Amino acid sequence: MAYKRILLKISGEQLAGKYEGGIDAELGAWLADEIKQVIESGVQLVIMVGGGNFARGAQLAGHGIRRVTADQIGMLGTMMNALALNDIFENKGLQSRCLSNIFAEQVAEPFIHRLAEKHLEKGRVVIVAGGIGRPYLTTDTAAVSLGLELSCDVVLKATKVDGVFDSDPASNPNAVKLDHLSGNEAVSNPNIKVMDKAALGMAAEHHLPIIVFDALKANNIYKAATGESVGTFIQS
């Protein structure tokens, strides 16, 4: 069964695809096709991105930057992101808003409540700059916020491999993919990492479901959206 709303929280660093920063708009153009058949499904979709393909904020701080300062210039890196892939978006064809948690009028419409439901209704694409808009908060804490908010049935977690694993099958060859997870199984397990804990902790309070999945294999999006099985269901 497909979802109604989701929510895909994607990352600056999949954003540079074949480049060390920046961001691929090859890629963006590969992801507006994926994306486009979300939408003529008749599931509306919203996207948080990351920035760390621009700057990571914990990594800035320190040596004269204050950590506050430092997480600042980590939503300017997702405002960058979010805009380059509406302009991407809407040369598709894909219908999309660039909504802004941080004030940058001149550039992107200010995240209010009613205006992103009122452009999810009407088919757009919401794609959302600055996390929360506060320091010392993840983009992944920022996304299962912002899912609850807009009442998403889901958050889908784009990852670089096909979920979650019982260690990390990067230094792990053996390493064994995990089908299902509790809430609380994902927020207790040191070994799992793939989103913070703030954000696992947030999302199994509210029993909201996240997917955490590849979002770069082709028709992968599509799946998670419609209900078939992708990646590590994680639900309370």
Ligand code: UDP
Second form
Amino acid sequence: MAYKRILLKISGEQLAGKYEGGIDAELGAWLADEIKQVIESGVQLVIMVGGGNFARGAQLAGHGIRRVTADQIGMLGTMMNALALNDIFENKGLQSRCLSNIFAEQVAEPFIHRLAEKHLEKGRVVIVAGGIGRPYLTTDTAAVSLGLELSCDVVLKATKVDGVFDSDPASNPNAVKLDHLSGNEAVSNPNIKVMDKAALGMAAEHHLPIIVFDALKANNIYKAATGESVGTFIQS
Ligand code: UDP
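Would you mind generating the form predicted in complex with the ligand now that we have the form predicted on its own?
Let's see the whole complex now, leading with the same chain.
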């Protein structure tokens, strides 16, 4: 069964693709084709983009840069990704809009709940820039918050590995993938670092399911959006 409305969280690191930082436009174009399938199947799509390919507040803060400023720089990083994706999507014939949660009227429409709803109902992809617009947060938490605000049925959290494992698959070749996980288990297990605990906690509290999966594998976004089993399903 396909979901009606989904939120896809993509990190900045993923958008950097084959590069160390910045944006891999070729990968963005590939992503546009993957997303086209989702939109054509009638699923509404909101995208929350990260900014870690440019800056992460927690890492940047220090030596005179205040945490609040560092987070603002991080949010501006998400803006660059959102603007680039929006252009790439349009160039590929996808209807898409970039809405910003930070004041940036010269470059993007402001995020207004009703406006976002309208775009989604018209089948446009809504790409949200600036996270949730406040410091001391990451785009993971912003993704869950936005997923709740826009009544999304599920949050798709794109990761490098295909789901949540019982130990780190990069260092342990015997790591076992977990198909299902309760929200409370995801919050309380210290080995589960796939997403911020604040994000997992908010999703658990409001019973918003999360699918942790490899979005850069062909057809995986479509599969997740249409209810096929991919990655790990976290539900409370
Ligand atoms: N950020 C913020 N508020 C938000 C979302 C993001 O302050 O609502 C800042 C924060 O500094 C974060 C940076 O923007 O580190 C980039 O986002 P994130 O680290 O989540 O990017 P990702 O790791 O997903 O690429």
